[in-house]
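Only one chain is included here, represented as structure tokens and corresponding to the form predicted on its own.
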Amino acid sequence: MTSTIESPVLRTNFEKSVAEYWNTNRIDPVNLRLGEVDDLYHHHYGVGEPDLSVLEGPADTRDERIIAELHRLESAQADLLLDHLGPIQPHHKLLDGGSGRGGTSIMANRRFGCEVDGVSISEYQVGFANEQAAKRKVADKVRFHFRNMLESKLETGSRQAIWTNETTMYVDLQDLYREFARLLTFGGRYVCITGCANDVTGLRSKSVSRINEHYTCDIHPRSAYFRALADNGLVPINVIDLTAATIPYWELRAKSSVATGIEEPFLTAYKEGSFHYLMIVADRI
């Protein structure tokens, strides 16, 4: 008789430190401030127009106000990734690779009617994340599990969509997008959004560097996301450069009190052209 020894969650010291950070990142100024708003915890940032009547009015609400329009505009960026999942349907299974604090994943189970898997390598989130579902009763349909989304131990070909928002800098994609062609039904759907360097400049650019030390990751140049879906069978339906429609919530969110200081870095990198915010939109083949 023979057992299997199953693989930790955390599997290297780069993806222990990469827990360990958003472990101890709890006090998190801006998405638990934001999600303060409605209740809703993202862990991206934020797309759309504006509304710059916020800068206006009385001063002793104004940062109250930024507050507001600053969440408007990260969930505009879920809803966005939800309107590219393609026809869902209430008995298909869905899955948030590297789901944060569950934002995205309320959000589709609230449109879609339908279950929800989200897997994080952060046992803080994932307590955050269930104890959210639980507070809007939905805990029998939306889970999050302390779990490597490169081996996630979900069913092959039991999801119709899978997504990862902000998250694809953490892993080697090659092992994401075989993990995810294993767990995708066939034409099943994966959008991703992320940032990703230009290949010609964005590896030697300060402000990309400066990115990736803030946020302990290691950004990808725009080229390997398509040969690593190419390399298994997950094929670009669209590709659509949000760069210019995320400048405006940075520039934003640098005038709040919930900056940072990594907003000049953004705004350079984006703005010299070394930096892009991608969303690809693949099916599996």
Ligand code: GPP
Second form
Amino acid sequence: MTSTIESPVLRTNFEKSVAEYWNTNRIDPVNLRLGEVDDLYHHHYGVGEPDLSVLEGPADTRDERIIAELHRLESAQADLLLDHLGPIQPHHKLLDGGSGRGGTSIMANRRFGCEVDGVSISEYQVGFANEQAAKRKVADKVRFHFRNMLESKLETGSRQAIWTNETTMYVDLQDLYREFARLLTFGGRYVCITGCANDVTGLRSKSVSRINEHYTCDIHPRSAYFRALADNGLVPINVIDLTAATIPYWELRAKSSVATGIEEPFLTAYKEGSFHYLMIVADRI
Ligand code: GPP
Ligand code: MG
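Given the form predicted on its own, corresponding form predicted together with the ligand:
All chains and molecules follow, beginning with the one already shown.
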């Protein structure tokens, strides 16, 4: 009799330290306070014009108004990502690579009525996200797994679309897109929203290094995305620079009680041009 030895979910010391960060950094008031607005818990940033009238009006409810507005901009970011997945039908299956507390997956199921699998190397996040799906009575369609997105254990060709919402700075892009190319059906869609370093200004700026340090991540240069996509049969159809659309989110966040201190490095990096907030949409050929 032969037996297969399964590889562990956390394969490297780096992955272990990333999992440790997300397993233990649970009290993060910014993400829980925003999530409590309507029970959609995000781990990404926002886009769009904020309603700056939230800064005016009664002082005792000012912070509450800012939080609701930040949350609206984060949900708008997830909606924008979903807008680019193509014509998804209820019988399609999707993958959320690095699914966090599950917000984008829940929104995808709500919009398309299809099955969504999310994978995360944080067991805590997987548990949290599955509880959210159960609360919303969609656990039969939206499932979160304690798995590595570089080795998802999902069926080859099973995915009509895959997205990564600010998670690619935790992985090797060649390894990631090899796995996504395996999972996507021919003509399937991949959407990535990410922060990336600007090759034109040179390697990592001080602000980008501070962001890496803050989140235990490793931000890739813009060029690395297009090389790794092309090498793995993923052909860009749309590239949208969202930098200008995210700066107002950071400016508003800097004025809120849930600011974490990372606002200034983001604003500096975006404004000096060493860093972009990008959406890349690609087709599997
Ligand atoms: C975290 O979102 C996002 C990342 C760790 C990825 C880094 C993103 C880049 C664009 C470089 P979060 O919602 O957990 O962060 P915060 O707690 O600061 O809101
Ligand atoms: Mg957040």
